[in-house]
Structure formats: structure tokens, C-alpha cells
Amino acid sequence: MNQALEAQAYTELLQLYAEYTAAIDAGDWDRWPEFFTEDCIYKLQPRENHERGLPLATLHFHSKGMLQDRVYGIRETLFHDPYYQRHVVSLPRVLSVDGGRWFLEANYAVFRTKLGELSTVFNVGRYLDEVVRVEGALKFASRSCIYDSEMIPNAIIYPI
């Protein structure tokens, strides 16, 4: 691949990035489950079993239709007092290419702000992310989001 198509197949990963973080800062619960692949896998893990190894997770998804299960429980299903959320993410940083496939980290920090409350910070940690292509589009086959606290709110509702 020369350079100009090194540099455009970024660009894509960094609009699959921002389009992500937009859609889940606005709420848009719907789109969530079209940035990844039909065989997904999304799992939020404590940075402490992630680096033992261990497989406890505090949510784990492997499919796009779970993906989609957790939409209608958002709106459905969970009850909690209603907050927006806002997610600062570093810039991906390709940790190996094999074949069509993209392996990357970024950091991310995400806030938090309850209505008539100060924002706080919600979940820091890092994204280890598998990215295809599909259908000439940009899809996570594998996020992996690890928060760095052993410590987290009595419940996570939203994707992070």
C-alpha cells in the first residue's frame, strides 16, 4: 500500500472514531450497533484482569444483536436518573496491520453530567480496538474498553 493509501485508509479511521464518540455523546443509541461487525465482540474490563488475563468483564457483548438487546434496555428496560455523557479520545495509534485488519489503542476519558450537578469524570482507560473493513466501510470487529479504576458507578447504562 503506498502512502497516500496509508494516509486515506487514517482519515477513515479517524472519522470511524469521531463518528462513534458523536453518536453516543448525543444519544444516538440506534447508530451504536452499525459501527461494528455482525460477529462483534465489546467488552468493558477492569485494566487489572485485562493484564492477568482473567475474563471477567463487567459487560461483554459477541454480536451485533447483543449490541442491539442493550439499545432496547437502555430505552426500555433500565431505569436510572438521566445524565449526558462526554468522551475526550486520543488520536488511534495503529499498533499492527494484518492483511485488513487494523489493531489500535487510544486513550479515552469520559465525563459525566446529571442534571443541576457539576460534570465529573465518569471512566478513564483505554480502547484496544480491531478494525475490518466491510462492505467499503470501516467496522469494529473487537473494542475493548479498559478503565484503569478498580472503582466504578453502581451501574454503567451507556456504551463508553
Given for the second form:
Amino acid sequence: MNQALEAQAYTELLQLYAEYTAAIDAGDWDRWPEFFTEDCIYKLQPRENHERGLPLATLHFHSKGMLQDRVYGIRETLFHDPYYQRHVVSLPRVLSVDGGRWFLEANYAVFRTKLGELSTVFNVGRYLDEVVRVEGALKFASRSCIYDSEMIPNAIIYPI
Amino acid sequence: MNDTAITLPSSLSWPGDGVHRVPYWVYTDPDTYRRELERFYYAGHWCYIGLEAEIPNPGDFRRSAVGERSVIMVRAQDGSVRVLENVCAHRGAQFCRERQGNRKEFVCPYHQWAYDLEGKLRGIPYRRGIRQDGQLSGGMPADFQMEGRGLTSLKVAVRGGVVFASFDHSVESLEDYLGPTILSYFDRVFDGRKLKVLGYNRQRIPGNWKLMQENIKDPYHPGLLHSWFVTFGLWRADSKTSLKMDAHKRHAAMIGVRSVGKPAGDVVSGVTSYKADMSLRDPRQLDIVPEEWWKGPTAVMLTLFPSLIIQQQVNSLSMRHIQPRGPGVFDFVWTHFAFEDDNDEMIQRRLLQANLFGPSGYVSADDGEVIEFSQMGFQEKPDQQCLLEMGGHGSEEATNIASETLIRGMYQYWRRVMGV
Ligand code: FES
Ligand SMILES: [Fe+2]
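Could you present the same protein in the form predicted together with its partner chain, rather than the form predicted alone shown above?
Full complex below, order starting with the chain above.
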């Protein structure tokens, strides 16, 4: 790939990252599944499980349908204390490119603010991503949120 | 607002002579909490440590906790499982900092006292002093004995691959401790099949540790709080239920048979969590396949007092370890597992159904949330009381979900041991 093309594609990737973060920080849950392919993987997993090859994840979804089910859960079935979340995400680092598939990694920190409370560090980790182009648009074929945080402060309801 | 109401100390007395009222101070008072640790976690009881499958080979170890105390579960050279307190006999350093690994011996980094895998003290640097100008000086006194100076070693019981330990070497056998009824449900899961660890989840819940025991002794809430349970019939008013206990009423089993089909009107009338039109876009998350060893019930939730919950809810299995960290907070550590002889499909199924459980799970995340809300209420008014009259005032075994009998049973036991 020539340099100009590469720079253009990277800019597009940055846009995907920025839009994803903006959507989940705004609580725009309907947009969240739209960043993924139909048979995507979404995973929220403790670092220990990831590093030791243990398959259990805190959340593990195998399709866009499961992400939509999660959105329904957030809105209708999961009783929870409402909170704001705010992500700070690093520039993605390109691990490899393989036939139109981008493998990327980015650090994230999520702050939680409950009504009437101080803001606290909620979850810290990195994304391990696989991005593909579907009908012109970049989508996550896979997004794993591998978190360092040893303790979840009670519950994680919204997507990371 | 009345100023004196804030400063008046709690009277710390038990209201009346029953267990259908539980005062809020049992969840908030620091002295009560300290006595609970001493009487339930550090004496007379068995606490959960881990699974044998986590330490298959000699020298394998993994850290765990009993109450607030750090312990190490280790497989000794002879293949037996030992549980050692993670406190150096010299000056108390919590020497083992790794989560798990393999060791020939444990060496404290501070002054390098060395212990074997059974916790026996094997080496003290400069024990006989240091030679200076041809003379030995310093060192331990000549009559110092290494014997009996090792790490605190707990009494250990292993059953069906599950490891329990007690600081109290006079504690009754694990089998007597659980009693025949609870033991039979324990053995239903752990019947000798080899276990396979699928992974861990950890959450810190800002509530008193007993609230988690009570949550799983409370069949009244699942069909109300958890939409997935009521809508998909996993646990609701028309589910065949039985509530069992050991003779002391400290442990319990909530046994349920899943309801299939639409619920009758009175089961869900007024239940806002029931979503008649709810269906999953991807039903693989509830691809339930009955297993022979269930022997009927589709869910058995065991509360082993004080430290463990064993979950079998359809195809998902987990050990949930309660690790108190003060009157108003505990860590809740989940170990999901499968069986060695499960095929890949069954393992995938167990993993997908794990989306229901844990700190983000469809029927568990909200349990942590409501526990936090209860604790908030308790902290404000230690003398007020919980009202526990569902199913009456007694603590007999029952066969319906509208009953708080298991919680009352636990408080009968609690009052006896705590002397209140
Ligand atoms: S404190 Fe452990 S060797 Fe001194
Ligand atoms: Fe629950």
C-alpha cells in the first residue's frame, strides 16, 4: 500500500474509534451494534483469563444479534444504578494488516460518575481489535476489551 | 432533622425473640463484624479455598482467602493439598505475592526464611551467626528450634475436587459440617468427575457479606428482579421449587425446575419485569440442553455458610467465593468450570450461558446493585429492622418461592453462634 493510501485508511480507522467512543459515552445504545459485522465477536475479559488462555469472559457475544439483546437488557431488564461513563482511548497501534483485515490494539481508561458522586476510575485495559470493510464502511469483526482492573466496582452494565 | 438521632449509638439488641425481624446493625457494626470473622471464618467452620484442578502438579500453588486472611493452596510433593497462611513466621510479611505458580519451596523476600510446601521452616540465613575474625557471632540462640516454627497450616478437606480449609483443627468433618441433605446436592455436581476451570470474574460489592448469602437464600426475588428469569421461566412463581437446609439451618439448597410455556395470569400479573413480547435475537444464549446428572432440577443453588455459593443454573456452573473486607464491603470471586469429559459444544454452551452471571450478567449484575442499595439504607439507620415475614415467622423447609424461610433459618443459627 502506498503511503498516501495508508494515511487515508488510518484516518478512517481513527474515525471509527472516535465514533464508537462517542456513541457509548453518550449512551446512544442503538448505535453500538452498528459498529460491528453480523457475525462479530465482542468480549469483555479479565486479563488473567486472556493471558492464561482461559475462555471465560465477563461478557462474550458472538453476533450482532447478541449485542442487540444486550441493548435491550440495558434498557429494559438490567436493574441498575444509572451512571455516566467516559472513555479515554489511545491512538490505535496497527499490529498487522492481512488482506483487508486490520489487527489493532489501543489502550483505554473508563471513568464512572454516579449521580451525586465523585468520578472514579472504573475499568482500565486495552482493546484488541480486528477491523474489516463491509460495503464501504469499516466495522469491528472483533473487539476484545482485556481489562487490567482486578476488581469490577460492583457491576459493569454498559458496553466498554 | 433531629440532631440527636444522628449521634445516638445503636442499642445493638436483637428485636424480640424471633428471626422475622433483622436489625440493620448486623450489617454495619464493626464489632459484630469482627466477631463474625472470629466465630464463622476463623473457628468452627469450613471455608472455600479453590478447586484441585487449579493445582494439578506438585509445587503448583494458588492464592486464596479465608475471611480477610490471605492463604496459599499448594500441592505438596506427595500429591496432597495443603493450605498455608500467607504470613511469614519471622516478622509477618505476606511473602507470596504472585497469584499462582509452581514452587519447590516458599522463600520470604525480607530475610529469606525458607519453607517447604507443607509449610515447615527449612532455612534461616545466618542461623548459626557470622564468622568474623575466626569467631562465630550473632545468629539465633543455640537452643532455637526450627520445629513448630513454620507457617500456619490449616486443616484441609477435599471432596469431589473441591478444597475447603479451616484454621480450627478441631472442626468436625466436612461431611458432618454439611449434613446429609446438603451433601447430597454437593455430590450431585461433584461426583468424582474431573473438573476443568473455564476462568474467573472478580467484583467488589459495597455491602455486608451476609447479604450475598441471603440473596441466594431468597427465592422470592429472582422472578421479580430478573426479567430473564421470569420471562424465560428459569425461575419464577410457577416453577417447582423446594427450599432445604442442614440441621443447623446455616447451609441451604434452593432447588428449582424450570417452567416452560407462557405463565398463567396470576404468576406475572403486576410483575413489571415480565416482558411478554421479549425474545432473543440470538437464542444461542439460552440453548439449554438437559444433562443426565441434574436428576430433575434445572437449577440448584447451594449456599455453604459462610463463604461459598455453588451455582448450577441450567448449563452454567460456578463457585462464588465470598471474601469479606470490612462490615460494608466484600469481594466476590467467581470460578466458572466445566467437566473434563464435556465435548466442545457443551463447553461453548456453558461459556455462552455465563453471560447470565457474573458482574455484568443478565441475572446477577443487578443482585450486586440491590445489595449496595440495601447497605446504603442500613448505614443510615442501624436500629431499624428488615421485615422478613414471607412464608411466616418460622424456618421450616418450604416448597414455594414466596418464602424467606432460608434467611430466617440462617439468622437462627447466626444468633446462636453470636450469642445475640
Ligand atoms: S519477615 Fe519473612 S524472613 Fe523476615
Ligand atoms: Fe438474583
